[in-house]
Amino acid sequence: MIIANNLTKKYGSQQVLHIDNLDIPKGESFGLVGNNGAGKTTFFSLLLDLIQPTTGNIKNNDIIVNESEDWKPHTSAFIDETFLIGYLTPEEYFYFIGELRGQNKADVDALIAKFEDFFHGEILAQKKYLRDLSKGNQKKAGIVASFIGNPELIILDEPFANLDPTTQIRLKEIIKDLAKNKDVTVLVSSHDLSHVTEVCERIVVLNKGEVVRDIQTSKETLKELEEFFAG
């Protein structure tokens, strides 16, 4: 699904990122762990064609991401509340979202629906923009607008970020389920070790930009992760 062959990104004369190889195949849920600065938002980055590889490149599905955008129709992300669009309220953000997947309006409310608990009577009717949500709720409209229009590959850069406890909670739900249908591949960064070994059945760690382990998740990992991480 996903092939980054010898991707490097620089600024200036600093690297940022060096991933000689990686494969993460379809239908995998697959976790990305660092501390700040390690690329993981760059390598997300690099993957949604929103900066380019100094070296290298990221294929999607056979396609080169930064010399074709037919990997779009089939690709999804939340990265941050740059993605939404402030002055629309929730329900037309969707709307939107799902007229450029090919959705119509019966087609989305059906598919929010699913999302009633998640959203916690603070997102739907309640006439304001998304600009006026809280950081926490720009992130719920966000993650659920991502799986809009059946994508094969649904990309979220620190998801559990800014929201609740009880939000988190059946934040993991989704994805565990999303993970369950072998023709979705989730991508997943978080800094919560915890929260992405529950979800996620590969993880790979990052270091100053470059790979240092590479996971199949297992009742051992997360004690494996916390003593990375302590150095």
Second form
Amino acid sequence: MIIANNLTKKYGSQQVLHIDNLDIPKGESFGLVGNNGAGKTTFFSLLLDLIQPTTGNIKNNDIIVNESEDWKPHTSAFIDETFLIGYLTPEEYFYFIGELRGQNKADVDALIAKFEDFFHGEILAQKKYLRDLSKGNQKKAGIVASFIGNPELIILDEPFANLDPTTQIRLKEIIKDLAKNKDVTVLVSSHDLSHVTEVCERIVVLNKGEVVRDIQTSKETLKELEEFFAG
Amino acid sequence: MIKHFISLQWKSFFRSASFKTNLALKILMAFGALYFIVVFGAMGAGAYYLIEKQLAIDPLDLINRFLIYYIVADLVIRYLMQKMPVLDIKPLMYLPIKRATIVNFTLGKTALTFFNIIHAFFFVPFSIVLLIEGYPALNVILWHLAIIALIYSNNFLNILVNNKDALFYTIVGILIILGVLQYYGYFDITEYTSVFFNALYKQPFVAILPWILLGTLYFLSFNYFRKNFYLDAGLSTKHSVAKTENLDWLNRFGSLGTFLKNDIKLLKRNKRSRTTVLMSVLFIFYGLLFFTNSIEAYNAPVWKIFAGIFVSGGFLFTFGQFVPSWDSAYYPLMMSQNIRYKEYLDSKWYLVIIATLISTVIASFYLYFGWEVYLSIIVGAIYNIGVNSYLVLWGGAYIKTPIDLTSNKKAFGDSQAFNMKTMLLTLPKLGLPLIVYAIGHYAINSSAGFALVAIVGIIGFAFKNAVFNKIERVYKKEKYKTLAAYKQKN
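Given the form predicted on its own, state the structure of the form predicted in complex with the partner chain.
Whole complex next, starting from this chain.
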């Protein structure tokens, strides 16, 4: 599904990302962990063609992302609040994303109905624009919006940050459910080691822009990761 | 303590994003500021002699008569444009600084804004001229100080009435009614107010009143801030009640409709974009300056086409030139969603075209000035649709200033939105149609001039696809730079 080839990103002389070879097969739930500045968001931004690689490229379904836009229909993401349109209500935002992804209102309504628990009554019919919601609630709206339109690849950057404990637990269930579907590839980054080990089949550790661990999740994974980061 | 505040202020000014523009722009801005200073100064110095010579009445008397309008107008401008100082307070709240100190500093800081300083450039030279002309020094100085107090009273009044729209529009309404009544000679408010302003000069002890007013207003603002010094009180931002809108009738335009729906919401729900729409309505009336022959310099025939372009193209210029910055807050979303650049640009183009057509229809009242006047507007609209609509979209690709939709602060002249490439693109927007018209007008006649401009517009329209491919390439090339620039907020 995702193949990164000799991928580097440099700002001036500073190298922020260097991945020789990374292959994420279809249907995998993939976790990316690392300290601040490890290159997680850089990698996701490259994957979404929001920044240009210095060398190499990323292929998404055999499409080189910085050469063609054909990866867009099957890819969705929530990176940060720049993925939200502040002056829309959450409903309008969902419908907007739905229309872009070829879904009609009924489709979108059916999908968001499934997330009523997750929203905890704080998103829908609140008579508030997205810009006036709290950070956590904005995040909930953004995450659910990324599920609209049956994407084959979902990218979530730090989805657990800013969420309350109840919502974190529900989000884990949601991601696990998605991971069961072998047509959907989920990419998640997090600072919280226990969350990623719980939801991801495979975990890659980035440190200063380089892949330093590539682990198939098992019972020992959390311990291994904690030891690594305790350094 | 005050030392820290001043150093913070200093840094916030010199490190602000808008200050870090290139040298050429800084020089240009300095010249702009200098221009205003000179204009106001010249007005202040020249007003006395001009009034005396032209109207043969006491200039001070006349100024005193109209001061009421001057002061109310100042208040209105402040209300619309002066930014409240509260935002910078938040990081200071929990630090070990006395609240009174912070409030005093915040209020004191407002005293130094441009809105206060600019008046000095008029009143100082004017007062100096009064002294030179032999008006009694003590009276002039006290009058001058009283005016300063009134202007600063406005400053604090504005802080107190901030965001009370009902009050504001009442004041503006009364002002307009009074102005109209005075113009038609029914009722002259200045007869009553000028007594007061004259008294400031004639009875030196009256001049103390504005200072008492200023003191009271400062005290009130201080108390107001002090009392509301909480995140959920005075420092909170107002949330408007949101209403979900369908706008389903736009669905018939397919994917284009999706964007149009969004753009309409964008225009309706954000302060900055509402100002833009208001400004484009004002552009419609801009033509009155040309077609009523009120300004002599505008009587040359080529200016007709100039006016025509502005009348129909207000929205095109005020909105179009900032595409794609309107979407700057969520540009990464737009770039990673299932959107083709072409559709995105197309929807903006249609929006601009629809607005141009609406402006043209509204402008039909210009028929009152004769069919030729309206013809020039129609021809201007054709040129706008056929040529200028591309040029603004093209120029927009190079404007990488993020727009803060919720603030009006930079709605009037955004310094960064101004660079060499956009400057060069202004030439074909305004210069080319004038030249084309002039060729037709002077070679044959005015109809030929109109016809030539319209033909250029129609040719442009015919090449839409080719031009759009070119613009799309420019946007793609600039995409990463644009994304990076929008990331730098503030």
